[in-house]
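A lone chain, given as structure tokens: the form predicted on its own.
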Amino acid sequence: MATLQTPQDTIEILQKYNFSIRKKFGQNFLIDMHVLDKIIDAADISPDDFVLEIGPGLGAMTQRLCEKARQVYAVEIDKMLIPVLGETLAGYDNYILVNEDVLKLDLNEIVKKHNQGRPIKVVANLPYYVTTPIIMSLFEEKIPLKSITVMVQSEVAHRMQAKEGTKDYGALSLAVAYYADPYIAANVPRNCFIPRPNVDSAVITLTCHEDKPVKVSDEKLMFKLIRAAFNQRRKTLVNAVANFEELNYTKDEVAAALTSLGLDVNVRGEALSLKEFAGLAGALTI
């Protein structure tokens, strides 16, 4: 078994398999073992945990997860990495490796089969281009989750925990707030990777709510209103919602709903909290 403890270990395994970095998969392999330790610490893995790892890459983090968890279910989209993972994970018997696109898997069925439907922990070093789709899929598909600990672009991590009225606040901030409590566990400079990306990264843990922080009668409507608000964020909320093709409300209806909530009819979506968006969805369904 090849252990991945140093940057040289990573270089040697890449050379052994004559592996070419594939840009289409957004591959950047973490070579700073201290950062790996921070990810594992932030994920708070226990011997009873079933962990879904998305994008194991060369297996450096997978090795650590296998040492901590009851079982690791590793999903790798690049078939060229499967032989590499076969070597780097050869010393472990508590993992399942699948060559799939995680967005095409029935994760609820996997959780039911391998963890009796109990909440799982997700750990991942996500390609930047697919970060938001994967995180939103995990939430929207109602996967039983304890937490999601991921390496993401620094800018995205700050958007996830942004509050109303700030420049980073947006639809992602609201979605994360609805489903989880975000905490940035570590900032990761670009020189911690091979190849070096053009931006810095951050490790963020999303601890999932057992009970949602707001009550909303129509969850889908609330998120349509949120998308409308930030699709044209410089417009007033009245205009943004009235112009949004997925909704069918007049300006007068939106203005009346805002007034009923004690909100200014000229308010922009970026000024509304999650609770206020939930209230707006309720007011528009009366």
Ligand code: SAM
Contents of the next structure:
Amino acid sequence: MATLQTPQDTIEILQKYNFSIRKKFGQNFLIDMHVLDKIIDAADISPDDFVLEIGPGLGAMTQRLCEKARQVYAVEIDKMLIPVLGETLAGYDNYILVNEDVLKLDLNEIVKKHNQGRPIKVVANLPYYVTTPIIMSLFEEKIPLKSITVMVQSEVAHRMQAKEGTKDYGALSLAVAYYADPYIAANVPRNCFIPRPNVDSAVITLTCHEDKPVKVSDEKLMFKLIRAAFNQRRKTLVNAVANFEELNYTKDEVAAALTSLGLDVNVRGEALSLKEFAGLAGALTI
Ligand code: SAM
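Please supply the corresponding structure for the form predicted in complex with S-adenosylmethionine (SAM) (the preceding block corresponds to the form predicted on its own).
Below is the whole assembly, all chains and molecules, this chain first.
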């Protein structure tokens, strides 16, 4: 079995399989073993854990996950990597490797089948081109989750943990706040990857809430209001919501709802906290 312990190991395996890196799949392989250790530490894997790894690549992180977890379910979109993973994971028997696009899988079904529906941990060095859709679908599909520990672009990690009134605050910050507690565990420079990406990265852990931090009767409405607010973030919230094609509220109705919550009618969405968006959804449902 080829263990991936040094940058040289990665180069050798790429050469052995004459592997051409595919940009369209966001392939940047991690070659810094200290960073791999940091991801594994941040994910806090215990021997009972069922771990979903999205995009195992050459298997450097998968090897470490297999050593710590009960079972690793690794989903890789690139069929050219399957024989490579066959070699790098040959020493382990506690993994399932699936050649698929993770966004096409029924993850609820997989969690039911392999973990009796109990919450799982997700660990990944995510492809940059599809980071937000993957995170959002894990949340929106209501997959039972303990935590998500992922390498993402540094800028995206900062957006995930941004607070209201800051420039990074947006729909992603609010979704993360609703579902989880974010914590940036490491900043990772671009020279830790082959090939080297154009941006720096960060490892972020999202520890999923057992109980949501706000009560909201119509979750879908709240997220539509959030999308409306940040679609046109320079507009007042009244205008942004009244103009948003997926919603059917007049300016007067939105203004009245804001007033009932003690908020200024000229406020912009970027100033509202998660609790205030939940309140607005409640006021517009009445
Ligand atoms: N985990 C490896 C590492 O840390 O070196 C590879 C990380 S690389 C940034 C992203 C990996 O995700 C690649 O192996 C890529 O082929 C795979 N990938 C890209 N899009 C995917 C998708 N939609 N579903 C599953 N895997 C995907």
